[in-house]
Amino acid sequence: MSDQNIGKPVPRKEGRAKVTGAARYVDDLAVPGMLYGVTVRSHVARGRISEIIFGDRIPWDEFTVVTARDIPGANAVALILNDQPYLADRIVNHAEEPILLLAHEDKYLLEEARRAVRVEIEPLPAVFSIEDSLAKKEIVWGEDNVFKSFLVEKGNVDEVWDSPGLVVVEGVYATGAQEQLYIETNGVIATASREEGVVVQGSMQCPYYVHKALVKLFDLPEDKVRVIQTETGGGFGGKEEYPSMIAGHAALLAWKSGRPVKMIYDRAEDMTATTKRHPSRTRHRTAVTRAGQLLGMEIDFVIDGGAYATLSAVVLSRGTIHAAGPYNCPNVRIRSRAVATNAPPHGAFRGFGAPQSIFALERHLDKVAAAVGLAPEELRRRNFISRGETTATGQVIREEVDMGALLDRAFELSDYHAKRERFSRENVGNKIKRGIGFASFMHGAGFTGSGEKYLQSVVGCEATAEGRVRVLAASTEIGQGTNTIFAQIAADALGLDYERVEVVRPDTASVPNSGPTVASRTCMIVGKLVESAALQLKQTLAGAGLLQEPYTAEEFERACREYIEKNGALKSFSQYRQPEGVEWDDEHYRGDAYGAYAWAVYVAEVSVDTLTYEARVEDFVAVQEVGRVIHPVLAAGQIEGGVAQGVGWTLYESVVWAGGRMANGQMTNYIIPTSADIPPIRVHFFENPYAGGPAGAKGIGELPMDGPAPAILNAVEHATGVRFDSVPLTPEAIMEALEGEAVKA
């Protein structure tokens, strides 16, 4: 592999077309004889459904109306327990879960008409905290309201509580709901008929998630489904396994009306009816000696499903792994549980379940450390994970690690030492408290466990006679820069300029199956594939006779022009394969849970005003260790975008439940943190090539969620003094804590 174009910033592939507007969103798209659709929604959190009334004054006979009965094939999203319906059928289980569609042609007639309906509804008892789901307050889901459960052991932690000279150390800790709030809301277009199929084009990550759902919900062949993704302004999770609602909504009414619809969600729909992160709440108890030595981690992990299943297993399964972070313990326990809530059901975002239980370990040992009376960063160096050392689910760390060196970059980055010395001194009698804090951690890439051998992700790579290649996948991109880094790497994996190379777009139709866009697997496993297949395609022109290395781009041309003359089509496919020696138990959850994990150590310096008790970040320093970095640019990109993601999640995000319903579901009183309220953010990585990823490079989207939260909260406690263990620490968590605080002194 030559190396031209990785580890350097080309320009983005798909960036000139959008600076200068040319790239076209579902929005900026219109098809003939198109309908608008909407949908009617529930207003009570759980339910049953008496009657349906379509009020006075709307030609009702113009409009497409879908209801349950109408749906062709089966009536659930298929996903993982297809347990969520396209449309509630007598039973409601959250609040704006969709009951009935309408589609018109005039957008405006079609709202009016929407707020005509009335659905009336019986309402049942309903559950809305994780608390009550798990004290079976009502039976809401299942027998139990637990969508699933893991147990992971290691060693035996019953033995350890009563050897003597332990100090054994508790605490519980809590975040809360995040909406992603990507620029672009959801939308679709849709064309459908039994004699033609049904043919998706809209905003998303998965296309090929869409296309499985759409199979089953209009039981048709799979080539009588087409999805193809529109360009895609952000999605962050929030775009993963919701637009097979969407699409099949659109679908539905398209198939009835014989015409084709488009449905554009506006902000406040998407909002308050759309996933959005799992709350979670988790219990620590630690043994560790005097001398720091952790030897006991007692973990119980629990999170917020909503009603219905979507992704809550897998969620779950990520936060569970990544529960005990990056030290080497020799006894753990970790009990976790997804369970059912009268909320829309909550699923993927960046981090996947990882910020959650990461954000409660980094809180908890910084309380570990003051027990035993040792700075936070002595603590986590004498217990962090080296190679050869083995995890919570006994994987071992077979690569090179040293969360030290990580660890003295991020000090020497942020002058931490002597920062904590001068703001412990200065706060004395100052209403403006400054504090610095850090977080260690790592975030494994690629679907946890066997998921990647199940998957069998196929990426292909295509020559063409003029000597050009078009990587083939279904890998989306989604504004984190997908096309480019595919075409970096197929470039130098054929030793050709980055022009020379064009990533399809994710079409059903024309783009094998790689496997979603999600857990931070496209760089890392969906860019070994197009690694793979690029060269693949030279060995079938080398074993042809048209190509010796070295070459030139006039030669690599020439040979595919001669090829395809003679042969036809130049294809080439790689398929996944699972490396020796990765093993995993599914039974037990325990073994290989990823081929490679991305290390990491934040800091955050912050100030708290006591006075308006507003926290705010005022620097941060990242230091990461991700593989080889293909793109510098975006790279840090991620970071920055993931960090800031980080401070809003814990500063400003406070999603407000009202009856199960989100209260404040928009932008003018869902807070979030603008360019004023983000610090600079100083990104540092180390280069450590793995070799199961392309030109060495690991997963690294989800990494920065993971850290900001507790860096943060770490700051907040050293400049207040005051420990806080849930996040949004909004000003009046901050005033509550701080005047409690007062009133004790």
Given for the second form:
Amino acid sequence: MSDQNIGKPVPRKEGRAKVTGAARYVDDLAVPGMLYGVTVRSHVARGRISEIIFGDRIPWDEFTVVTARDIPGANAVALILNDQPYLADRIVNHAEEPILLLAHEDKYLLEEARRAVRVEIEPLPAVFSIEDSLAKKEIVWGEDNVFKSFLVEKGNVDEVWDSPGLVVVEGVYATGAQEQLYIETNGVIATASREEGVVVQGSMQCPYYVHKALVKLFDLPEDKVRVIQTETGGGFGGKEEYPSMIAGHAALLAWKSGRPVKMIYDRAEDMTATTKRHPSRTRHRTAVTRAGQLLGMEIDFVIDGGAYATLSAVVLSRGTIHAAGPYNCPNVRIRSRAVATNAPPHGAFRGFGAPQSIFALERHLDKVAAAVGLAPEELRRRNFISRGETTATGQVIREEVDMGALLDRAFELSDYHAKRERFSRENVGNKIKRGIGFASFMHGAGFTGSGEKYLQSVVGCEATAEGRVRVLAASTEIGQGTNTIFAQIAADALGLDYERVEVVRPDTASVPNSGPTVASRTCMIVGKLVESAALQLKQTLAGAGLLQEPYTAEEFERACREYIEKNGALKSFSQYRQPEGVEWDDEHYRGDAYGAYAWAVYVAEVSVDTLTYEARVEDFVAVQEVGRVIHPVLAAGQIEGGVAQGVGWTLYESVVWAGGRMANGQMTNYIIPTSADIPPIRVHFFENPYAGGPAGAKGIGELPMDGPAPAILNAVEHATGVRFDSVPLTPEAIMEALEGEAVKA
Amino acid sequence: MRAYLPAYELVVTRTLEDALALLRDEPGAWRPLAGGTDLMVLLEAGRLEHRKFFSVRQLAELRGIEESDGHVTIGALTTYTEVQRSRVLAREFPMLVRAAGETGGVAIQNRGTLGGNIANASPAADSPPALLAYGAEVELVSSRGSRWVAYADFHTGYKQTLMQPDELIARVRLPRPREGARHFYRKVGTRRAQAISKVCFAGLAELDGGVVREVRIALGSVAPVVLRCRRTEALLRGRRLDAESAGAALEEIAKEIAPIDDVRSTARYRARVARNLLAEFLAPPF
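Let me have the form predicted in complex with the partner chain next, following on from the form predicted alone.
Then the entire complex follows, led off by the chain already shown.
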């Protein structure tokens, strides 16, 4: 193994094509004879379809029309519970639910036709909030509206509350939905026939999820379905499960029409109809000694899954496991539930439940600190987890972890103590109130518990007779740098130049299933497989007596050529194996929840304008330990992007719901921060190599979504003296809290 | 694109005369397309109901910024970018320049025009409050001739104006404010750029020895039209600016505006912020 590429800011593999406009996204592609497809959706949140009326003045005989009755296989998106139909048949359970598909070669006429279809729906009572769902105001899913629940128990929290000399602190915290708002909306092109099978190319994170879903939808053998990822303009989780839906729709239209079909959502459809971050509500009850030692934590965590189960169970799982944070508390009970409402299904979004539960905890700990008269950082220092101690699931931390050092560095970079003191003093009489706050947290990389063991991901490595190396994986490049880091890892494993390695485009016909591109697993889990597949390639050549270390690129090339002349091809595959000693009990949710955690302390400085009640983040410091940093620019970019998205979730992005529909599904009215609203983000990495990751790397992608919300709200409390316990924290909410009854409507 | 494009017509008129003839011959049938920054949004969403448009972009008669002794006159096709680049506007009408700089993004500022902004008649527009506070007049031209109207009378109701179907906005004229006047503009849109305002405030005040000689106050997004707050102004005009008169103005403006709840904000927030901004505008030191 060499160290020529890892840790260096090599040029992005696809950077030139993207910057010059040469990169071709799915909407840039056309296939001869192609039709366009659109979806007719429900306008009510819950009801019974009574009639579908095709309006006048549309030449309907020119159109391909698909309903639930045209589905050749199962009318369900195959994922976990398979409860979500591709097309509603009789009953609709959320607004924007797909009912009917239309295709035509004139995309403008197609829009006229979409408008001309009237779906008559008799409304049924619907549920729109976590509270109403829990109260079973109406049963809208299963027997009790609960998709999934978990119980995590450590010690015995029931015995704690009555101990003498304890302070008990309670709090309730809430978070709202958030739209992923990737730059490229969802889109695919499909061809399909019984003879040729189904081929879909499009924008996606997880080609094999789409593959699995299409196999069930068309009831075809696996080799009759092919899924190809095209250049993808962002995902953030929003293209984890949803592409299975749009791919199925386009393929159904192609199947019926016998022509290729392109479906591209416009921004309005993408915002209103596709998945968003799960809203949440968390209750905390905490027992702490007067000296600030956490003795008991009881946490009730609930997320709103929307109308169908989709991925809510696993989002809930991650949120549950992260709910008690990086603290060593002897008695913990976490009860969690994902409940049904009649909102469009909520889904994967960077952080996957953890930002929600971490927000609650890190707000709550500031309250706990105040209750025992400690500074927020002092309370945390007294409870930070360290090596040998256990998390809420009883996972023993085996790696070195020094949260105190991260905190020290973050405070130093942000000048925390001096600012805390100065703002408190200067805020009196100032119209602009300033504040500073922080959050400390961790984020587990890879699938939860036994997830990676079940996935059994495989990565391939192939060498050509010219001595070029190709990495074969289903892990997608979606803007985050997969292709670049895989090439760095393979190049260093083989001691070759970065330019000699390419990462092939994910295509289920030619790459093995390396699992979905989610869960901060691409670098740590899949990257490790890239590394070992590359090393095996080298061992194959060495075993054949063709290569001896040290070798030059020319020697490698010659060895490849000779090997291929003799054996036809030079390929190696590496499959995931769970590291020794990792134990997970799925039934009791105990044990090693994640192979490794990234650790972090984030500090936010805010200002609150008392004329307009606008809170702004003025400065941000992000200090984290993520194992070895593979690519410093991409890694810092991940942190900066995640913080920006976190700032949006906290202060700007408010999904306005009206009868279960998103009322502000436009970028003019769903406010995301612009570059002018994002503060300087100062990123600092501690590097502590992790033995289980490639060259020591851990996961990084989701981590930065976890810290901003609580850090910012802790800072807003410092600035205003008012506690805010829900996000998004809009100027309207700040106004109501600061002015209270003084406001005249 | 949700519009059925074949249903739309767009013609190009070579001269102002041709444009006015089109309006005269088929009144109400044709509407002008200037920068298109509002119309294209509706078209994309499939909500542009009017179908026949004529482009005015090429009409040189509607361009340019001219100075005279008492006024600065701005052609209706002047873009936000041109507003920001004008020295005379930067020097004497800073609120208008600031509004132009806070409207949309750079691409919008390069295409969007002052005349289009007025004609679109959105109560949330950014430049109109500044124009109202500067006491703007608007020149309307038709094949019948030309007339100047006070901009404060121009908007007659939600998306309604006093324009006749054969008229086109030609120019906007602003009286030059006195040196030393207070100009106070604040757009509140939650984010710093690319926002539609929740409240937009523009105020101009000229004082003589602590007494309000002239004051004009305008607000966006708090009523069905961009609103000139004449009653609040009347209460202040001729009075000494102090805590008592300012307090009376704050009470009056609460009665004068009529904000609503919508997807962008709440009536309570808009009312409170409008009040705060007026208080800031009237606060010492003057």
